[in-house]
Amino acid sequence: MLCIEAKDLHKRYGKVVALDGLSFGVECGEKVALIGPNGAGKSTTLKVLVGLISPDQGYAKIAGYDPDSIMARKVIGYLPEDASPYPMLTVRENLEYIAALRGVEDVKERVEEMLDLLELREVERRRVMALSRGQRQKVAIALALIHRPKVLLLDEPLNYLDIPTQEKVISYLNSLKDVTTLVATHIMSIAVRLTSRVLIISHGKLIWTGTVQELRHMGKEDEPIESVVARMMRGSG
């Protein structure tokens, strides 16, 4: 069963073509990377999947539901690029509010768990507007995870994080079982650490899909996987 489905997605912003007939599917429980250079259409794809924007043509489904439906929103955890939690609320207030809004039954316990997981104890009483960019990213990740979503849509999840926090987030995401994950990134090393299958897009089109191992085998001896991806992207232009 597909938990994420995109079919013939087209999206323009004026004269700029963001998506040009993009189609793909992600099986339930699968962890997949959406790889492409800046401007390839990665963020637009995630915004369509989460129901923030509508495609000009084509459709998307989340667990069989329309992205903007109540049922889809119950199962989605979304981390946008350059996420901005509520700036006037404290870290704890952000977590408590979103947990309650998402219908989390054990709000107090879950908030405590997220504070510990992302090492936010020292800043839990600070307003988000007073945090560093890395701290705000940690809050945003906590908000995306707090309701235990079944479908995770993550846009450059490791942005602004220091190395210890990156390792903790990678470990936690990899520990999630039966959670369908789509990670949009332009950094291949992140894809390798977090996913097992890759979708490569360029100019809003899917140019290749396969496993990380298949991608490695396409390279020459000792050729970095990034070099293989770069050749594909150059060839698609």
Contents of the next structure:
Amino acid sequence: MLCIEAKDLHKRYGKVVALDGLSFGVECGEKVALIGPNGAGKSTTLKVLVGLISPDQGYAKIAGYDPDSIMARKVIGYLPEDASPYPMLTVRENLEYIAALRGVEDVKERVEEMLDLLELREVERRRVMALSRGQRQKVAIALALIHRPKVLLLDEPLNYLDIPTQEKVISYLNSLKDVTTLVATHIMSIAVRLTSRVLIISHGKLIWTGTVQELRHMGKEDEPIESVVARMMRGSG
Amino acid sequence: MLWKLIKFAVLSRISKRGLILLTLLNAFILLIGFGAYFHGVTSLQYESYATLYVAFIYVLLGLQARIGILKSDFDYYFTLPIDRKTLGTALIIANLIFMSVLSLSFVTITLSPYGFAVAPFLGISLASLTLMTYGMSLKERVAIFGIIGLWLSSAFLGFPFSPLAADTGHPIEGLLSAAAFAIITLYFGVRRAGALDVVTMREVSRSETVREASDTVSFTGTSPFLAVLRLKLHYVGITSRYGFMGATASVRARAIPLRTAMPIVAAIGVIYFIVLSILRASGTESVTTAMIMGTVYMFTFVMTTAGSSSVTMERFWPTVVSLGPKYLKYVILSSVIQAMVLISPVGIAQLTFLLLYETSYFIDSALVLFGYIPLATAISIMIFAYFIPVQLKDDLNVTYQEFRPIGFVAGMLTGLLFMPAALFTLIPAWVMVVAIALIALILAALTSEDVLKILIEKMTERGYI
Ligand SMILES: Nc1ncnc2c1ncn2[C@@H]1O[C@H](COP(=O)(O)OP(=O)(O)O)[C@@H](O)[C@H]1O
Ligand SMILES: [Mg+2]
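We have the form predicted on its own; now please give the form predicted together with the partner chain.
Next comes the full complex, and the chain you just saw is listed first.
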């Protein structure tokens, strides 16, 4: 069963064509990377998938439901690019606020878990505006995960994080076995670490999809995976 | 060099097209002002009360308008290898250009030849004071603008050496005071400009010294709506837009606990009651005017707090994605409640006064306070969100905002929307009831899920997330 489905998505911002007939599907429980250069339409795709913008043409489904239906919203966990939590609230207030909106049952425990997971204890009583960019990213990741989402849509999730935190987040995300995950990134190595299949998009269109192994096999001996992708994108014009 | 910098400072805040539109708008306002004057309209207000209005608006703008500094100024502007004083001076002149729109609005209020002469001086002093008070605490700024407000309003009582005395029969003294005021403030303003980046840096990093927040709020065990309401009743987000009609993109944010704000607004309520009681002794007409001013205070207050800033600090990605368009409805409703709490002292003062001495206006005033103003506030939040969607990512760092005439018009329309509230003494109660019913219907249509979804989408496309 498909937990994420995009069908013939078109979206323009004024004259700029951001999505140009993008279609793909992600099986339930699958972990997939959405790869493409800057401006390829990755962030726009995620915004359509979470129902913040509707496509000019085509449709998206989350677990079979419309993205802005209650059923879909319940299961979605979304981390946008350059995510910024509420600046005037403290770290804990942010977590509790979103947990309350989400109707999380065991708020207290869940908040504690998140604080530990992302090593935010030291700063839990600090306002987000007084945090570093990396610390903010950690809070944002916690906000995206707090309600135990079944479908995770993450936009450049490892931005700003230091290497130990990156490792921690990677192993946590990999431990969420039955969570369908779509990670938008322009960094190939992140895709390889977090997912088993990649979707390569360029100019709002899907140009290739396959497993990470298949992608490796398309390269010559010892050719870095990045250069395979680069070759493919050049090919797409 | 200075000219180049000014050009850079102006164009980094507004596009060429925007600048042309702003200039045309200025000319248009002046034209209306002159036109009205030569057609024999001498004042939009009861003659000398105009001075009180101007003083009020001056203080309000002074407290609200902050110098237009963007986050990118720190990254690209202050790092230019140029003398700081020159950089600062260019910035103040650029700001003066934007301030000119505001100073012209003074003119249209007084609509007298002296008003025309005094307005530029007021504009200059306002821009300079903005610079001088930049980096001061809210308390200090309230004190400074409070004193200036008293000095400006002293013209109303016949004091000749006040800038606004030009309108109350002391043209020479008034003009001289205005010019002197402008020159002195300009001198200190320009001096201050040289240290602008240092002051701003200190202010931006000030939050770092406050390690732990002492006054926090818990959201455990609440329903979604109560969580939003609790948030809005705990923190009052004050976003100062530099020129709330959308001239530039510089926005600063503060969140002050409601608890801190209440004593201040309560004091205003008490003073208001005392003023009304004193005026009652001197005749009904001035009581009516004072009540109109009280009502104007209330809706200007809600327009500049809830109306223009209840969504600037909102985040859609963890909230709308959780709850859908309903979340925005909760935010609007909670912001209206917050605004009502903040104006309640003045409202209570007015209603108590009417109940005691002027029962004939009681019903009208109650209708305005409990019906018209809350509903109009809700609509104004939506108008601002749709036409001037500013989001504050973090301090100084806003999503891109372009000066668009539609935003300006929307700001004006919002002002007009509140007008019937100011005229409550003239409007029969049944007309007010009809007006309330009408705007309630409009609001009901505007807050349907479908319309909210369009609004959210529009805001998202403008960079809201
Ligand atoms: N809010 C917006 N307004 C106008 N154009 C936009 C907006 N968001 C994205 N775009 C444009 O749409 C295209 C796709 O952007 P985006 O989805 O952010 O790409 P990616 O995330 O892959 O870098 C780009 O050309 C970008 O400039
Ligand atoms: Mg992106």
